[in-house]
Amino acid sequence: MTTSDLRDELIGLVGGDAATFYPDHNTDDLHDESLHVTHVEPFAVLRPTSTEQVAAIAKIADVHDLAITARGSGTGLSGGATPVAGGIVVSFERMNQVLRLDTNDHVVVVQPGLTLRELNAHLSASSLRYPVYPGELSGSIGGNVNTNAGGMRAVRHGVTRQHVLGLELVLANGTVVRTGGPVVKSSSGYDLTQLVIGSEGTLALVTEITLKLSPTLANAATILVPFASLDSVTRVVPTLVASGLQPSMLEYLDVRTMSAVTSAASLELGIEKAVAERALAYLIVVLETRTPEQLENDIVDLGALLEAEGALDVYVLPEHAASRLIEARERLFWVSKDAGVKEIVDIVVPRSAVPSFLEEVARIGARHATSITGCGHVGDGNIHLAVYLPDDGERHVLMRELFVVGLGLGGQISGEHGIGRDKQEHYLALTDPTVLDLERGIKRVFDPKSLLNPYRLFDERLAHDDALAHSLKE
């Protein structure tokens, strides 16, 4: 088959206003945020519409070993939608529907591509609501799925795998399965669900989502609280999970990271001028509940024990200043991409071991003369840097050492935006060779011919895609 006689039968699958071809390409099909972003071609970048449109596209990649990149959204931070020159990617934006909504079982139905803003608006008529808050609403259910996705609610609701309950899949040789269902037990066999779930599209392309909802709980209050140093800040937050309170936000920033935040958006908070002076870092906490006298009660309890841990002040703010300050912490990436940020970190260690590895942090900042700034999900442990170093070479060994602490701790590489390609070379090294073997050993039973998502996580193949670029441009 000719490079136009496959150009034909693509666009006779999906139709020519859901299809381009190289050279023609829009440039943002061709990337996600990561600040490494290098630029590819692709042979096509395709738009379906149905699952059997999907299986169809990749019965075909199939017969002429075409690389697949499946596309969400584009909002992910790793590499991890970054096509393979001379591939495919499937861009999920028009798959982008809610199939089905039970309000009795909790359960909604959606396509991949529908994003977490489409999904909020469906259930706002409803008293359910989807409680993963990644931050960046416009990113997609399938690339949350493919990411697992936690965000600032992750220390009381979890992360993207709590709540996907099935799955549609097609596999690389098109082939359509289901996993799980509407149900919120099994022991029935393998778990491929939570197998697929942060494959970073490595193993199947994700059709379809069976996702759990929450009940809307009416009653929330944000409590911002300044401490005089980032160890009291971090110190504070086992206590405070220990409380029984459940908080659904729990966040850290240091001052720098404070400072960038709210000048950005032009936000003022009341803070006194004495304490803000003293204040080194802040915890942001929320609050909800079912009544308005239990939030109170727990406003109360909740000030009460951080006064007791060295709070330099606890401030309670109003409803508008809070949604503002989790609108701005939502754009920390975009100031600081404005800063020039070199490298955005999410290493996730055990809670009771931040404040030590925020101390290495600080060793390791000091040994390379850089700063390096910082904020978190500090409630479950998972904490996000800021590394401006300029220099390739130095901010290699920088983030080795701190992937080498981060583990050394009991943590691991990626919280929540995946190791994709940006963090594959640090992955490999750094892994257990026996895990990087049963991985592979998934992976080729999944995909034998390693056509799905290749040069993300394990995968180091030596494919023919340069010569099969060259070719397909003729």
Given for the second form:
Protein chains: 2
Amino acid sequence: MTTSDLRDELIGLVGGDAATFYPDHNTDDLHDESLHVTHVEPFAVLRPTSTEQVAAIAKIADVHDLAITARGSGTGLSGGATPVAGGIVVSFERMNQVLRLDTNDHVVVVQPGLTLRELNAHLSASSLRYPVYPGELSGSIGGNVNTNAGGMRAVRHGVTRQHVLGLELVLANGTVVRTGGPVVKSSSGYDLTQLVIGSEGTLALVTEITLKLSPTLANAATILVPFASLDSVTRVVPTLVASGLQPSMLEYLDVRTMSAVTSAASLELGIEKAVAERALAYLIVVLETRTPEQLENDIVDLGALLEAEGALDVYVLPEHAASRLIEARERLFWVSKDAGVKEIVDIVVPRSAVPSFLEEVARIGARHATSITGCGHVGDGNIHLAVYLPDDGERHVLMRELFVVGLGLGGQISGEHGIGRDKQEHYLALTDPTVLDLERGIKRVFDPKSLLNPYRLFDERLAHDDALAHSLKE
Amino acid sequence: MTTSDLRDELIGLVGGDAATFYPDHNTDDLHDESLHVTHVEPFAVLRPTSTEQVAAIAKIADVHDLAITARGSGTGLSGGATPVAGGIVVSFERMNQVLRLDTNDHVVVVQPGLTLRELNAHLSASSLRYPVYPGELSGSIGGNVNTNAGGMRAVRHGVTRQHVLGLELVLANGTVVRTGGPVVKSSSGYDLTQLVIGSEGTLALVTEITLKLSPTLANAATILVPFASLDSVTRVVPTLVASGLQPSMLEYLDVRTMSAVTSAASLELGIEKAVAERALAYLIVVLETRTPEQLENDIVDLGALLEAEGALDVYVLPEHAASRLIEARERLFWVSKDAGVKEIVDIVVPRSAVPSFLEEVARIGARHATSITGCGHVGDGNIHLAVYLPDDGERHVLMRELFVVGLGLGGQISGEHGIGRDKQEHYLALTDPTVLDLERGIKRVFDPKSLLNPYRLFDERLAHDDALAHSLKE
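Now show the form predicted in complex with another copy of the chain, given that the preceding structure was the form predicted alone.
Below, the chain from earlier opens the complete complex, with every other chain and molecule after it.
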């Protein structure tokens, strides 16, 4: 079969308007939001509209040994969904429907290309919400599943993993299987749903997702709390989590990050000058309750707790300012990018280890004569650091040092962004070889030819070899 | 090597007081609480005290192709941990320590033989608890992990799966690996922790478990609610879950089960005679809050909701009666066993499908001229049915009908007990062959010789062939 025959077959399958071919791609389809974009040209970018089409694509790819990269909205931050030269990109852009909303069972069944914003809009008429809240609302649910996305509400509600009840999958050979279902618990065989969540597109193509919803809590308050040191803000967190107040968000920002966030959004939060001058870090706490009375009581108790723990002041933000602050915080990645950030870290450590971790981060920064700014989901111990050091070689050394410190404290390399290609070298170097072997074995079970997002995670061939591999013979 | 040499090697490893050999076993070590005990004699029952000993046992078993059955407290209900003839039972009875309690991170690290009762006792001095609440407190944490145990508090707090952050595992070849860690989120490779949870001892020997704890809620109320029909009690559940009241327990009992529970415990709940005469089903709701004020408000709102939904009355039980009722409910399995129950079902269906499911159950019972009584974690759609039909063949047909109905409603065969040997034939017949093949493939990656709890789940050789296999040559 010639390349031209293959092109015709794929067009016949999805339609001419749903396919582009090398060299006529839209470059927007070829990368995510990683800071390290490399330009790789796949053979085809396809936009199927059904599971049947996805299965047929997988069968064709299997016959011709073509790599497949699943693509949601391309909002990933780790280079997880970058194409393989000569391979196929399956974009789920047109598989973006809500298939079923069950308000009795608190379950919604969606296609992978649906964005969080679209899901939220669909749910807004109900009294339910999908509580997981990764900042980027244009991200797709399929992408959320493949990276096990987290975000600001994880401290109370958990991450994607805790909200996916079932999946429909297209395997590498084109077989369609269903895992789990619209039930909240099961002890009926291996949990393949959980295995696929966070697998970064390497095990199967996710074509349908059953999500657990929860009742929207009608009463909310956002509390902004300045502290005199980074250390004091991170040390208050365990007490706050232990209080039983169950904050829906528990974020910290160091003073430089806070300043970047507010000035980029021209946001005036009304913090007294004397307090602002002493503040070196901020805590943002969101409380959500069923009743207004409970919210009032919780705010009073939270205020007392924070003052006892050394807060400089406690501001209950007006609703408008609160939503603007959260939005501005969501946009932080773009602010950092504009400022020339070279790496975004999302190490997770045990909550109580955050102070030690940040002390060590400051030491590492000082050693490399660069300042590392940060913020993060401090209630989860999930810290986002912005690294600006320009020299590639030295930055690689610095990054490795950060990961080693994080792992040494009982943490993990990535709390929510995934390994992708950006962190893969570190992941390979720092993960127990036995674990890597188990992962490779599981990969072979699902995808014996390694066609689905190859060269990722445990694959020693590494992402930078992409361009050498899988190039389709003309 | 002779059998006698092997025996000496194993005694040298764990000590003579920690080993028994065929035919001198204590029969208590050879079965769980399944209603279908078959007597199978392993070669050895060993009680190691360390991960190193477990790893050494696995290496020996690997060399001699001996099956290994992991054993916790033997409280399983599905025949999941029954020995293999000629194999080794690894009992975790002596690996029952709390290794580390971190009240800042809300994390506890335990050995698998620790019982829930022992864990609760250890935590009682702190302000934290392990919120998962399977009825049987003598069950081991290792057993809970291997069956993904659920229980009464799952409706609010989730099941075991949502509380295990990391594991230490001994693989079939004796290699020790760690998965996850004391962090609440991670997107760093395949989630092997989740894969092992619920795998019923078939993938690895779990030697250490890191659990997530949560703050104890100091204020609790147990509310007993009689309804005039089974249907009305199950129909109220979605409304209750949607209310945002977040009950910690949401149980139903049909009138016959309630009567069995209360009379076995000589429990007088103070229900008015006129109400009791009309009641055909009961709901038990437990509310837990941070403050007494919130509890009072929640009780008022719950009462209003229940009365609007047709409750015959609403009783807030005195603390003593409440704890006795919950304890009596926990002991229901034993009451049913004394009454001659032949099968306990733990099918899970979508919450809103419970009324249809129970209608169909009644129809199936009528067709087989037997009455099927029930209760269950109705907030999760997890229904426990007691089947008394004596004829083995007809009961097998009836069971298959129940599973088919449950699966047809979007459910799963087991919500929390696991498949074990008791439900394996049904599981094999009713599960997508592609899913079974994926499971077999994963099993081969972890345990290529199929030595760890062989013949379970996807294994077509089925449990009743145990006795034929793995018999050690003298």
